[in-house]
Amino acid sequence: MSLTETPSSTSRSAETSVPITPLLDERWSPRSFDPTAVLTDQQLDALLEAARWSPSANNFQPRRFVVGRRGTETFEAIHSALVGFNAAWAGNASALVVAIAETSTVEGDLRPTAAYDLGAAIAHLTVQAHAEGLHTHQMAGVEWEKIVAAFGLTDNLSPLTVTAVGTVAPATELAEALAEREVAPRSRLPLSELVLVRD
């Protein structure tokens, strides 16, 4: 794909070994977001509701979120914590979502599967985003101490990722190095390398 082409869910479909639902094979993680696109209350509520209804061990639901839409102080606080590479493009997203694992209760009861359960919630959020015509991009390149300080997170609340949410824009809106990555072929390890045992 050339840089003059606009990435879209259609042109970025995965080459799967067997057919899977389009909500998954068309989902990808752009860096080029439309800086004028607005995330509506209804869309945002749908994303968070999808995360809310994801499974968790013993239904403990050890996930928490901080959400900031572009133009708000919350968004700016999250964006300012991103490392330079991510900060260079994520400011155009419609919203930034901090995913936080509740690793224990305030009484000290451990939540050993919190990170796994949080990951499931974000996976649900990304699929709902795609169903809403949106795109997401998850990041771990973050100065977490800034997030902890900005939002007063207690010791049992561990931020793990920030997800950019928005409407995809042409790759040409990015700096050249990022634009090349934006249109590079998508790839995954084959199932033969991932599945250790299959009977």
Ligand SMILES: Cc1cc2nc3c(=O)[nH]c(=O)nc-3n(C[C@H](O)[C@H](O)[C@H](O)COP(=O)(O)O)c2cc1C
Contents of the next structure:
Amino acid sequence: MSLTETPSSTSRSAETSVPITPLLDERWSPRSFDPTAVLTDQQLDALLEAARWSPSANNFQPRRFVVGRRGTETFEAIHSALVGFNAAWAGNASALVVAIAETSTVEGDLRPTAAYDLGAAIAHLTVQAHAEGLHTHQMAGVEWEKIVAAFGLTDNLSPLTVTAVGTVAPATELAEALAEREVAPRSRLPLSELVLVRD
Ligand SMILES: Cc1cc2nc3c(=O)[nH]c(=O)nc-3n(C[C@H](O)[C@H](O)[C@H](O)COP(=O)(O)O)c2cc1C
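Please give the other form, namely the form predicted in complex with the ligand, since only the form predicted alone has been shown so far.
The next block holds the full complex; its first chain is the one shown before.
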């Protein structure tokens, strides 16, 4: 998107310093989701399959997921664990996905890169979602003890994020304060700040 273009509420491509694959520069995290949109079995399968095929240390795959589609008890349990700010908008998502790091096996073998591996899996899921014409919004603002209790997670299973998945809706569907954030300029640190050494 050029600087002179007015951002529409549902398309907010990144202003990248060099071209990158559209699947990545067109991804963004809306809070306005269509409350009537349904995630099909096929779409859900594709999202989870994309997560499944992400890389992990030693191919240990220390990530687990709890998935609830809107209208189910699982969705309600996840939604009721979100902090108020997130609960206010995420109820319109088509699905909520709890991302869980398996920090050790039941035998006690540690999985020190579990959080990293889980993040890679969710990154895959978000890109697949975009390829399916969907949007995602990750959240850490969650009362985790509620998630642990609702799904009986054992000590070695650490929930780290909830990802809302759905069909983006116009920002005007949101309350004013949220709508403003929805169309605020997107920004990132410059590469010069991120890359410590580049030869
Ligand atoms: C681990 C993680 C936790 C986040 N937690 C929240 C959250 O609790 N509530 C929220 O509205 N957004 C949350 N976000 C969304 C970020 O604010 C958002 O990704 C960031 O501002 C960049 O915007 P973009 O995804 O549209 O590029 C979270 C994102 C990540 C990756």
